[in-house]
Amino acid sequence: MSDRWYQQAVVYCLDIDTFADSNGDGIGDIPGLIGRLDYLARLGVTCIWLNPIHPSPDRDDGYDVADFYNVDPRFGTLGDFAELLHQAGNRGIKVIIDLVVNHTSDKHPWFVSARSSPDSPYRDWYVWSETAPPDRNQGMVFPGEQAETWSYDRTAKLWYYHRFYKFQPDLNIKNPEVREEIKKICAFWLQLGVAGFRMDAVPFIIEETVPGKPDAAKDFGYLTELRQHLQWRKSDAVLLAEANVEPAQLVTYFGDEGGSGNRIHMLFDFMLNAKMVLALAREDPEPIIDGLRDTPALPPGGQWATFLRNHDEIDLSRLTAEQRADVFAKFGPDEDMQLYGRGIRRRLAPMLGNDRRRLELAYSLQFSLRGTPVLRYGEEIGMGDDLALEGRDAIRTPMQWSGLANGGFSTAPADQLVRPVVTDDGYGYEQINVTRQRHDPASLLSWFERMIRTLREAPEVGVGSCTHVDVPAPRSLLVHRADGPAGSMLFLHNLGPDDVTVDLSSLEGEAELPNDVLADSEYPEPGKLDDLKVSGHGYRWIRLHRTV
C-alpha cells in the first residue's frame, strides 16, 4: 500500500470491551479480538479503529485516560497488543487507536500531582483560574449532564477547566512540555506498530483557553507540528480527526492557507452524515446534492471519512430546526431515542424499521460517496440497540456472534457482562448474529461482503472525484459518479418507495460496455443508458469504463 493507503481503506470501528471475550470474565479483550481477525478480513476490512484502549476509571467509556503508555489490564497487556498488531498485519489490516489528549482523567498521576501543590512540575499542564470565570456555564459539550466547564478544586484552591465532564480536566496546550508529551505518546504507539490515530475533540485540543474569554483562539500550528512529527517517525502514519465545525473552517484543519495538506490527513464528514440522514428521512436526495456541491476543495492527500453510525449519537446540530424535526419525527420520535436535544442514540437498523431494502440503500449510498467509509461494529449484521441503557451506551452493546448464551460474546454469567446483550424486539442475538447470517447467502452480512469487494474493485471512489449528475430525474433519485485514474463509475440511488426510470443517454459517449457491478436486483443491461430503471429503495452501481 502507498503512503496514502487511507484513501482506499475500509475502516471498522469497535470497542475492545464489547467485541469478543476470550477468558470468560464478561469483558471483551485483545485475545478475543485477535480470534476474530479472520472474520474482519473476510468482511473486507483493511483498517481497524479501536476506541480507547488505555487504563481508565471508565467513567466515560475510556475517554477519561489515566495512563497514555499502557493498555487497560481488563483488555490484556502491551504484549497482547503487540501480537494484535502483528496478526492484523499478517492479514493486511492496519490498526489505528483513539488519541484522547484534550484532557486526562482526574485520577491521572499528572493531575493528582498538579492539584497537590503549586510547586508541582505538572501544575501548568492544566488550565487554572484563581477566581470563578464568568463564562463557566457556557460551552458545555453535554448539556443536561454538565452544569459548567470550570470546577473548583478544594485541594488546589483553584478553578480548573474541563470542556467535557468535571472528572476530565483539560490539558494546557500552550505549555511546550504538554505539546512535547503528546508527540512522545504518538511516537510510543507508532513504534509499537499502530498505523495512526483517530484524534478525539481536535478543536478543543488546539483551543488556547483563557478564563473569561469563551471564544478562544485555536493554535493550528500545533497540528502542523504533530503531523510533521508523525511523518518523520512513520511516513504513512495517518491522523483521522473529529472536528465537527462550521464548513468554512474545515479546510484549515487539513492544511494552511497555501493549500498544502500539512495538518490532518482525514476528517470525519459530520455535515454529509447529517445530510445523508436527512435525505433518508425525507426520501429526497436534495440534501446530499447540496452537500456534494458545497464540499470544499481539499489539498493533496486530504480525505473525508464518511459514516452513518459511529460510537456516539447521530449529531444533527448543524441542521436547521425544521430539518432536525423531520429527522426526529422519522427516526427518533420518542424522547428516549434522542440525546442532548441534538442527536439520535439508535443504531441504523431500528431507525430504518429493520427494512432490508432501506438498509442496503443507505450503506450503498455511504460507500459510493467520496471519501473513506467507516463502519461501526455490528452494523454489518443489522444489530439493534438497548434504549434501557443510559446515553450513548444504547449502541455499545456486545457483538452478537451466535445463538449461544450472551450471543457468543462471553461465557460469563449474563449479570457479569460489561453491558447486557440485546435480547428482544426482533434484534435479539438469537435472531441477529454472525453465525446465522454466515449460513445464509442472502443475509445482510453476505451483502456487505459482496458490496465491499465491489468497492475494492472501484478505486476511483476513494481517490477520484465525486459529482452529482445533473439531468432530469425523478425527485427521489440521486445520480452521481466517481471519476479517477482507474476509470468511471455511475451510481443510482432511489430514496423513495416507488419504481423510477431515468434517461442518462447523455453519458453514452463515455461508456465502453456499461454494466451493473452491484444492484439491489437483476435489471436489464444498461445498454444505451436511455431507459435505466431503479426499484423503490433500490440502487445500481454501473461501470462506465475502465482505463487500467
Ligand code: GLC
Given for the second form:
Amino acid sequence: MSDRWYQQAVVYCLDIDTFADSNGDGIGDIPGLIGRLDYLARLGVTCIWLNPIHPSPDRDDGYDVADFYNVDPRFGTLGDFAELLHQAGNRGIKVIIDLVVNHTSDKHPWFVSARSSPDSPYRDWYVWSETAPPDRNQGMVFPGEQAETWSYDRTAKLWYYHRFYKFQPDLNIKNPEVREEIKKICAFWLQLGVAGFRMDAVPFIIEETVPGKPDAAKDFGYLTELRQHLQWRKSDAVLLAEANVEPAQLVTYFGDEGGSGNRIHMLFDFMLNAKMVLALAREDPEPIIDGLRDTPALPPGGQWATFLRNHDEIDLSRLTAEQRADVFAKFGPDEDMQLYGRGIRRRLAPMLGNDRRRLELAYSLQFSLRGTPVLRYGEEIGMGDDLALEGRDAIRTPMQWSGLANGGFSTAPADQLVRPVVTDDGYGYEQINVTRQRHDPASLLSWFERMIRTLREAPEVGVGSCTHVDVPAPRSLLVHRADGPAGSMLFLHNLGPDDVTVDLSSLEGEAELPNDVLADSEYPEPGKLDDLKVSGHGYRWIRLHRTV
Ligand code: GLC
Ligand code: CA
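Got the form predicted alone; any chance of the form predicted in complex with the named molecule too?
Complete assembly follows, chain above in first position.
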C-alpha cells in the first residue's frame, strides 16, 4: 500500500464563508466548520481544501489576499484555525489551504507601499512598465470582466501587470525577496499544521513577465526550490496545483529529476474534467477513452486530482468548438448559464436535470477514474445554483444543512447572509438538505457515503494504474480497470439511456470470485463475466481479485 497519503485521499473543497455560520452574523466561520467536521468524517472525507482564508477586500472571493499571515477576521482568529487543525486531525482529516501568490490584493500593504514611492522596499515586488505595454490587451483570464492585463497606476505613474483582475497586481517572481517570502508563507502555515497547499494559478506565478513580450519564459526551477523547501519543513506536505495548460506541458510541472517527481505532487486534471463533461453530454465515453490514452505518463509520486465541479466555471476551452457547442447545448443552453464564452457556471445536479441516475453515474465515473477525487461542498446532496448571482458566485451559495431558516446555515436575517440560500423549486433548502438525506439510506448523501467507503476499500484506485479495457463493447459503455499492489477492480459505466450487455470473459482468468462491490442496482452475479448487463445510465464496480 502507498505511504503517500495524497494518493489515497478524498478531498473536499469548501469556502468557509458559505459553509456554516456559528455566531449568527450571516458569514460562515471557522467554529462553524469545526462543528461540521463530524459530518465530513462520516462522509468519508480525508482532506479538506479551504478556499482562501486570509484577510481580503473580497473582490474575488478571497483570491485577493491582503495579509498572508492571518485569517480573515470574519472567519475567526488564528487560534480558531489552530483549533480547526487539531479537531480535524483528531478525526483523521488533513487540511490544505489555498496558496494565492501569483498576485496580492491592491490593498495589500506591499502594493500600497510599492506604488507610493520609487524608494519603497516593495517597489520591485511587483511588475512595472514605464510605457504602455503594446500587448496589454492580451492574455486576460476573465474576458468580458477584465479589459487588460496592464493598468496604469496614477500614484506610481507606471503601468503594472495583472494577469487577473485589475485589483490583483502580480508579484515579481524574478525578485529573490519575493521568492523567499513565498517560502516563508508556506513555512508559516506548515508550522501551524496544514498538510499542504492548493497552489493557485501556477503557470502565472512562474511567468517572467516582460512588457511587450506576451510569451514570457517560465521559471520551473522555482517549483523545484519550493518543493525542496516544503519537504524540509514537513516531509509529507503536498502541493496540489492549478495549472490549466495543455496536458503535454504538465509533465514539466510535475518535474522528474532523478526518476521521481520533484516539483508539484498533484495537478488538477482539467483535460479529463472537460472530457468527462463532454462524454456525459454526448452519452458516449469516447472522449474519456481518448483522454486516458493521450495524457502523458507521470513521474513516480505524481498524481492527478480529478473533479467534476470546483468553485469556478467548468472550463471547456480545451475542447474543439464543435465539442464545446455540444456541451453547451446539453448542459448550458442559456447564455446566462455560460461564462467567459468558455465555461458553464452551474452545479452538476441542475446540469443533469436533477436526474439521480445520471448524478450517480457521473460521480461514480469521476471517483473510479485515475487519481485523487476532489468533491465540491454541496455536490454530495445535489445542491442547485443561483443564476441570479453574478458570474461564478452562482455556485457559491450557502451549504444547505436543514429545513430551518436559511437552510440551517445561519441564524442571521436572510438579507444579511453573505449570499442568499437557494430557494428555487426543486433545489431549495427545504427539499435539498443534509438533515433530510442523512437518515435516508436511499438519499444521494447516503449513496456518496457508501461510494466513498467502497472506494477506500479499493486502494488500487488512486495508487494503481487506470486503463481503458479495449474489448468490443456497446458504444455507450466505458469499461476501465484499476490495478495496484492490492488487487484489481473493473468498472463498467453505461453513459447511454438503454440497457446493454458486454462479454468480458477474456478477463475471467484473472477473476477470483468476482463480485459487485457497488452498482446502481442489484445485478445477477458476474460469474464468468461473459454476460454482464448494465442498465441505462447504470454502473458496476466489480472486484476481480484482491491480493492483500
Ligand atoms: C484561480 C482561482 C479563481 C481565482 C483566480 C485568481 O483561477 O481558481 O477562483 O479567481 O485564480 O486568483
Ligand atoms: Ca459568522
